[in-house]
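Taking the form predicted on its own, here's one chain by itself in structure tokens.
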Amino acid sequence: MAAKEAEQTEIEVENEELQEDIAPGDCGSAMLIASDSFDSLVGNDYETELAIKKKKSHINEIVRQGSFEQEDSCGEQADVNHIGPYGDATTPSASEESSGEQSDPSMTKELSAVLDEISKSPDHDDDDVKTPEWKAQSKHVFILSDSGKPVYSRYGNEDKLVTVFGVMQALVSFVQDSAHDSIRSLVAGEHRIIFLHHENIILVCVTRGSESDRLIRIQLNYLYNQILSVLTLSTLKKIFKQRRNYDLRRQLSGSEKFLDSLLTMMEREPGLLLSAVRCLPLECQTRDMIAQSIVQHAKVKDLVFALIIANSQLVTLVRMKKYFLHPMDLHIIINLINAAESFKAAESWTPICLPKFDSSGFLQAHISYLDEACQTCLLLLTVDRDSFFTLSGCKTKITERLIKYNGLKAISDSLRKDSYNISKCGISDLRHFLYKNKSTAQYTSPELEAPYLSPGEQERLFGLYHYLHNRIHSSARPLKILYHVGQYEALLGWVTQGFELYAVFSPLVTKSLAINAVNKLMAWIRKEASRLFILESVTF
């Protein structure tokens, strides 16, 4: 998108021209794990599993400290025929990431022979591949097991795409067997094919878009963690240890909507790009009152996290001492709420694995809405599987206090305002921005206004952020500050140890005007920080 625009200019800006100070939104004790944009991805291939194996089980630790014993708390005894928790009603530079790409002519010739042999197989009728609608999609995502069994396809029916899944598995196996390496990406015409290989699971994205390979791998890692949130890593490994050819769709039956929703969320939510969470703008006193309502009326010994989410924005988070949430886990929680309409009908009780918190076991989630419009959702996460009615009583008391002190009204009023207008910043020619505080893993941005009202323009704007983000974070040549002039916008990206800022201006803004505007914007964010961010970490 932005990379192809005519008459572009890029200038690396000197640090002295921007007034770097303490990052707006900093706080003494954060509630989320501090992260950089690419911290969501530990590494490629099996590095994620190796890191997980070395990490102790938080759930087991909490259970041991509690007053009861919880059998199978980490899913070790799970039956491979068990239905998943949600299954029922209840372009980078040439030097970037080149490892594993097919550049050896002899290997390419052998690989072509393998693919030709697969394509000649008469055993499969891939009807979906032949349809114009399927071919017209700009981004496909496939998930399969190591043995080539289909798990998920974003478009089409997996049973009608068996040959496609076979090609994916053949590509991975061929590189492993012939080159003793892991395939990471390859180019086929106007398409790029990006692979992420976890133990037992292969995730593949085929795209014509401008997202970097690195960013796509993070998106694939989100999908992998979404699967773990349904099964846990322990269960996943046990399943494939018992039966290598197991059809994982049996376990994930009914949870495909969560993968669909997560992919849609990736296209619209900047938080997944930034590895950060957006907070609902609220006055500091109101937010403190909401948090204290939870502290006072959710005094349950084994309650680990309590949070309120309103329209995908975090209102408050109260946590057990010593334990923190990762932004990726919080995004999975938000996706769970957005994708499951059934939660709006009544109070719900469902297990959920938060892979970054503890990939080996489930937390039990009490999920309920506090208002008739079903905008404000309360989640109480515990290790005790028998505390539904106790937490239901806590929910009632919390709701009563929020009504008494107008907490629900304040949340509703803030939602009705649709965040805030860019005009509130008082900076001419500034069209939009994304600001992330790294230490708190929280971000803020104004609502979208003209010229970004149509879906096409919003997609183009998101593409601009992808481009600027990738240039700043390029593994070949990372930058701290970049000023970019395109055909329709001028962009400025600025990354420090404390924050990330990406700003979009009208195309005639000069470098000096953009720098002055960004300095003013930082001052405005600092002034509004107590309303835009959660600045205190509240614990039980």
Second form
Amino acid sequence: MAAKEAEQTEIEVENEELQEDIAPGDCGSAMLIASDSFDSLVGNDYETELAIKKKKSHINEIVRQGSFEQEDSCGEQADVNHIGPYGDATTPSASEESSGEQSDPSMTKELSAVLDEISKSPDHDDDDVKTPEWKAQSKHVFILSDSGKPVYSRYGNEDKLVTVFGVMQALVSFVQDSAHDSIRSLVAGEHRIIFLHHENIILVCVTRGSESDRLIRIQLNYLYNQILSVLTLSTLKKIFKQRRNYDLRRQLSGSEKFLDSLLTMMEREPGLLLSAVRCLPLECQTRDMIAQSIVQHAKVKDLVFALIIANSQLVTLVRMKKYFLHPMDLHIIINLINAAESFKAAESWTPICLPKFDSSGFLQAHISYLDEACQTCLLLLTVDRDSFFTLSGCKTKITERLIKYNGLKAISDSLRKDSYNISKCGISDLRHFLYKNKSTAQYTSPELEAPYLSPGEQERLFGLYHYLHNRIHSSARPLKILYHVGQYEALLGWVTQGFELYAVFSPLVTKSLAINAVNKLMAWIRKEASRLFILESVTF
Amino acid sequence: MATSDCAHYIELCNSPIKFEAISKVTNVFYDDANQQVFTVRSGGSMGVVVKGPNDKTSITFRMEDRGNVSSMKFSPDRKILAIQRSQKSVGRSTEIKGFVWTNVNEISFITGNGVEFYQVNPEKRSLKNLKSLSVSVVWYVWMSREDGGMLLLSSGQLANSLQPVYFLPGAMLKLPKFEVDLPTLPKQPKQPLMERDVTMAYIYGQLYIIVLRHQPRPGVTGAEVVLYQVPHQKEAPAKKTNMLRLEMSGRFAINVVDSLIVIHHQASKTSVIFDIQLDGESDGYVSNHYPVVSPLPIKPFKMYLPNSANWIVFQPDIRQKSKSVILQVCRQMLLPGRQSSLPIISKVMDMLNNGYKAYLEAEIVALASDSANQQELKKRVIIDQSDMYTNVFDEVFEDNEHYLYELIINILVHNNCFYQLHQFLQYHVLSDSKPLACLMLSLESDYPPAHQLALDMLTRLATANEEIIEVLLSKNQLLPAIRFIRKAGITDTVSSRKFLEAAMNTNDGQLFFTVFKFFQQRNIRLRSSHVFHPDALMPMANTA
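Based on the form predicted on its own presented above, generate the structure block for the form predicted together with its partner chain.
Next comes the full complex, and the chain you just saw is listed first.
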């Protein structure tokens, strides 16, 4: 990164000239659980957190409520743990569901595993992990079980990496043996090896990149949550309780692409870094109308969340009173719809576990695209396993209403290129920025423009944001303001109680110009807040 | 003063002023102040020939013979001639010792009872008394300066009580009186202080009264010269500061040339030189000096001098080639095979440097004050580095470079003494210049920090904006170059094409973007349009 050769100034001024105000984008009632960056990071804490949560499983709560209200219904307690994991191959399609023929997921999986084995040519296997390409990858991720069984490798075939996995398991268990220590990271030449150890799963990242260890641990945690979203924590525990050396790939086969896409998303999506969700800019009346369409047409029992996502940006979220969505869960949802092309083909019905919401069970997701271009995706999350057709009916009505009131057009307009470019702010020398409102866990950021058009440049830009974020949130020396002049740009990071702002300027900007520009930017965000952020939290 | 065979320190000017010898009809006077020799024939009726060191000051005229002339002097502007005919010709009761032009249109008469200071009104042909000073006068010595002069009056039985009087335009200032101690010899009466043994001169910017003491003190052989320094503050009396040991006796004459005291000994026909700035033996009050070099005669001058035994010495204002002497001495010191020891060389160099330093310091003071001091400064002999280089080092080292700095740098580079070089530059031992900066740039391959040192030097010079931009652009340091033009306030005048081309050549899209945007903003500011002037982009289109 440029930081190494960069001239660097660091200021820790107490709002020298920056005018700290209330954070633009604040709203009275939030729909997302606000969390700081690097929240819920340490693996061990996560377990205890889950243990507490487990006492009051949201899903069971909702289901019980429902059964009290309707005692004459089947009364069958949804044993969520019985539901098999989904994967593209095993996702029960709408038609399958309607015919009542549920294919045995485990059978399908074993079949596909055998097919996989057969399709591989032996000579190709051998050099798989020894190729220069494999070695040249800048960021490897390995997931293995406690006992050292391979679960996932970002590159290469896990079977050919058994020895590598074995070494990793040995490293983790060796350190663990001595007085409750746990290995966190290793530095080997230009590589860093970062470990995250959960109860049954070990996640390892080997990287040459510049991301901080902390950030990588967050990313590993996301991957862990991704696995949970397929299996649920309860299932995971049960499996390993029964067989310590169980090959988890049997359960996960087909969902590797979610892990792959999540890894890609982490390299491009600042929301994961900020622990916030990006909203699609919309006039607040339009957004209201969209939310009201959902409220009016999806008044269905047991519907917990209804949300519209367009191009990874949140359009609206309607929630059941009492329940909130964590940004991490929302990212898992976004990853799900980004990774699975099949949702574009037809309305889908898939189980999904949202680990932050309730790691012990599945929600059922009705996923459908509202427009022909497959940009606007409606997700209806329920605890009722049998409401596919009800929800499908809701979708139709919602779509009709959105077409009637030009809701879909407003969304596609907002998605159009140049609708949110940096020149809209009218601040010269400002090239890009990320602004996160802490209380609503939402962030806004303009589209990427010149000179950040090539993937390499975008990666570099996110490297800069990572650097800035890491310096500001340094545990040893947290900063409020950081001004950094690098080789190609000047960066200004500013964190207060209410917001986080990361701005990228031309390298020729001066400190005072940058501060001035940030003040102007804050004024602009304040003015545009109702458009940039979801300020109304709508409930059923 | 210097001669090639080194057998002489001193030579006489080869264009002497020739004048008729004194005879019954011819009288000769010398005006010290104007350096003019007056030859008066038959009381002026046969003509008065005035000759000075150059043609400008030479005049010939006639005047009516009104009897004996005992002295004649032109006023400083050479418009009025004052003639003294007798010792009482102005009609006074007291004896008139003489007169001096203390300034243009100002004249002072020195009588046995004191000094009378008059203003001359040329139109009315009248005198107006400005001030009088009452003091008994045995003899007087006058030394003129540009804006007045110093009059030294002697009084007392032994004429050893000296009263300096300082003249400025329209003013006469009495300085504190002081006594010259006369040697006491047993069983001999004290000899009074003679006019001819007293001289005044500026030495190293200080006014000194130089007294020749023929009779040595007990335990000292040979004559001595005693220097009394007249302090700048008029409250303090003159103080005995230096003693020059001649170790010879007989008749002497004293000249001061370039702050060196040259004493001519008639008997041995040699001259010795003293420098009071050289360390002498000090007893806490007075420092004793010995001749700097061994006595040598004045270069023989082939001219028939009928009255060579009869020499009168006045204090001339002699400009001499002291510079070339010093340089020749330095050259001799360094000549391989004949060189002096290192401590001597370093002592000489220190001396030259100190002199140069003192000159620079005085120059700074003088620049802030009046022009008189600056005039004074111009007379000083200093050796600067280009003198040293062209006259000394160049010959010794047979090198064609023009600057001592370059020589030093090259020697340092040659010996890999980069650290010393760096320090020399950082502490300004080598002073800044564009050629030096260019030399530093060329050294970058041997010593990479030289690049930055050169840039720093150019920045300090403050006249090298173009060079700095060129250097930065040649190194693809586009952003530092833009920051520089912004800081120098020349953003609006630089050629955007030059910058854009340099940015283009880096093949760095990010860099080009930044530079392009910068000049686009300049266009908006200057012309309210982001479009570039066609000239700025034409060649770009070809490369793009």
